[in-house]
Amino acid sequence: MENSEVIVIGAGFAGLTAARELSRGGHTTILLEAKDRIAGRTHLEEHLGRNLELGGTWVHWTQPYVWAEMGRYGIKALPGPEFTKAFWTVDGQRHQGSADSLLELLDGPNRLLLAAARRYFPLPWSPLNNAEVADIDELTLSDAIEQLNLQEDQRQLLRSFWTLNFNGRLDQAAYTQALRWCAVASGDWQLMFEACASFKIDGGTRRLAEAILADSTSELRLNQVVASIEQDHERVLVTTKAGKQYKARQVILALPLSVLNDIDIQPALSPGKREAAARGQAGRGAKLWIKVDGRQERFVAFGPETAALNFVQAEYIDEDTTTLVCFGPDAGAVDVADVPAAQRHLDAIVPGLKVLDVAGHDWVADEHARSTWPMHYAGYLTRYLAELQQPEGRIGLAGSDIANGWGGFIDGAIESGLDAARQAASALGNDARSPLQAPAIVG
């Protein structure tokens, strides 16, 4: 059995950050990761002749936590490509124009949809600060869009745009999360959209994850699938499926919300935490990389919200080929290894391109993720967020799923990891000062 002051379970950005903070604060820390790699739902890997981000990718200067981490390690941001052409499908009819013309079509509807962002979230990193949020938290994004009474072409395009952002179905998506995203981007929907898909990390997400790990004195243990956690008033015992045991005074569960209930935790976590984990997140779609023949013009394309792939953009343009990054709302509709199927999906949005190869990772089928980026169901914010952020005894949670600010982004994961580390360090300090451990005072 290995002993430490803290065990962090999950080596995504939340877990890496928490482990670094605690270990650099002088606390012995073990970092357990179920997979054979770090970085969680980000994953830089070589495919199609280049390094591709199979999971989370984009960062932005409006995201303070990730931007500060990049500055800390001297890592720059790389601006994305400027798009010249756009395609979109409305009522089965394909349209094309400039990228600016597409933004103009989306501008008015998004301004209407998100007009109340700063009203409901005047302090964006304190999303529960305004009691009025409870009045709209059960409203789905689908219903919010329908209430705008838009022209049909605007309605369909807006729905596809937000299907992309949620990577899931709008009839389950929380309107409040759309408002929160806009609020943390200063209430400007175009700045919000820029933050979603404009800047990448120089060297990829793996470079930043490795920099955080290298700055830590925590001990990393890969391929450690945790089966159970038992806590009492003195310690926490963590047991893996292989029978390895670890003992600590504090545990941080830095796991995707959807896998939290896979671990047998005794005493059980609160009903609210277990209910939130059972419900999971609305981000259950697909991200697919497609390599096509020929040097294509730099374009973006929206298909119908129900299409297997409802968004495509030309990401890398080479001499004889172009690599596209594509998204769809249902992981079950996209086989990340099926070239003929990818050809059919692409033909439905941008016909005339010849698919050469594909790559991707099915995060929804991944037993260690079961979702893509964290996007909330209606009601999540006011029902579950405060409860998930509250430690239980010697166990705390961390992750982009429970971030206050940029939930669904690397930034949110880092924010949450910092918060969890601070809570654990405080609890360790309280242990040290407890009457049971303090020397007797003779007077």
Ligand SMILES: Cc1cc2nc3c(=O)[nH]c(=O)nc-3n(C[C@H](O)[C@H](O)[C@H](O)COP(=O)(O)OP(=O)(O)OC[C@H]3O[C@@H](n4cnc5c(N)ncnc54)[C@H](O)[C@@H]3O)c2cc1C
Given for the second form:
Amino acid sequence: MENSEVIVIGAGFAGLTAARELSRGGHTTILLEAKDRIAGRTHLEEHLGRNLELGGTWVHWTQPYVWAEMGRYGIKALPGPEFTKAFWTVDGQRHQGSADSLLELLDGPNRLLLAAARRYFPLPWSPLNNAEVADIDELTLSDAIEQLNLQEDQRQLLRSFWTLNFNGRLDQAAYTQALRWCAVASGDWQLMFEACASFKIDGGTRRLAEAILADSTSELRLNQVVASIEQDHERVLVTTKAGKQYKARQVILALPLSVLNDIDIQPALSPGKREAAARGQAGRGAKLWIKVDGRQERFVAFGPETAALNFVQAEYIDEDTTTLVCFGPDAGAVDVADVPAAQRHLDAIVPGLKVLDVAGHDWVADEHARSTWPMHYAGYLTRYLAELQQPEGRIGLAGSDIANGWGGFIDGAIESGLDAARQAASALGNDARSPLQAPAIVG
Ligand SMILES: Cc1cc2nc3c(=O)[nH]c(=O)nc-3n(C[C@H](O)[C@H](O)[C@H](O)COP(=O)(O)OP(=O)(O)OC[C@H]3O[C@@H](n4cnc5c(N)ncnc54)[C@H](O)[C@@H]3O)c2cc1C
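Next, report the structure of the form predicted in complex with the ligand; the form predicted on its own has already been given.
Okay, now the whole complex, with that chain kicking things off.
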């Protein structure tokens, strides 16, 4: 059995950050990861002739935690393409115009929808400090949009825009999450949109993840699927699916919320935590890369909210081919390896493109993710967030799913990893000061 002061479970950005902080703070730390690689729901891999981000990608200077990490390791941001052309489909009719005209169409409806963002979230990184939030937290984004009484074309376009942002259906999505996104972007929806899909990490997410790992003295153990955790007043025992055991004084569970209940934790986590994990997240859609023939114009396209792919963006424009990044609300409707299906999905929203090849990863089918980016169901914020952030004995949680600020983003994962590390370090300090609770770590 291996012993350490801390075990961090999950080597996504939250776990990597927590492990770095604790190990650099002088605590022996083991980082256990189920997969054969680090970086979790970000994954840079070679496909379609270039390195593609299959998961999380875009970062922005309004995202303080990820931006600071990039600065710390001397990693720059790369701008994406500036779009010139746009397609959008409303009432079954395809429209075409400039990218600016599409933004204009979205502008009025988004301003209406998000007007109260700073009122409800005056301190965006303290999302629960305004009691009024409880009054609207059960409202779905779908209902919030319907209450605006928009013109039909604006209504459909706004619904498709937010289906993209949620990577899932709007009828259960939390309106408060949309307000929170806008509030962390200082109440400016266009800045929020820019933050979501404009600037990438030079060298990719893998480069930043590797930089954090290299700066850590924690011991990384890959291919360790944690199956059970047992804690008593002196220590925590962690057992993997293969039967390997680890012992520590503090454990950080840096896992996607949707997989938390897969681990047998004794004594059981609180009912609130288990209920939140059973519910999971609303982000259950698809991200698909499609390579098409020919050098295309720099375009974006919105389809109907129910389309298999409801958003397409021309991301890499080469001499003879163009590589598109596409999103849809239902992972079950998109086979990330099916070229003819991709052709059909694309034909439905952009005319005249010939699909050559596709690439992607089904994060919802992935047993170590079970969701894409963590977007909340209505009610999540006031029912579960504070509860999920609360440690239980020697076990604390971390992850973008439970971040205060840019929850759902890489930034939120880093923020949460820092918080969890600080709490664990403080608990270790209390242990050391208490003679009755002196560490009893024996093999
Ligand atoms: C398709 C997609 C697009 C996205 N786009 C963006 C974007 O453009 N910008 C942005 O900022 N964010 C984006 N995100 C979100 C961002 O990637 C995530 O919010 C963030 O990476 C989550 O980090 P995390 O550490 O909280 O969790 P994760 O990255 O999910 O890390 C959790 C780790 O736990 C491991 N694990 C799970 N179960 C076990 C177990 N039993 N034992 C041991 N280990 C286990 C997993 O393998 C994983 O490595 C996107 C995500 C997806 C999927």
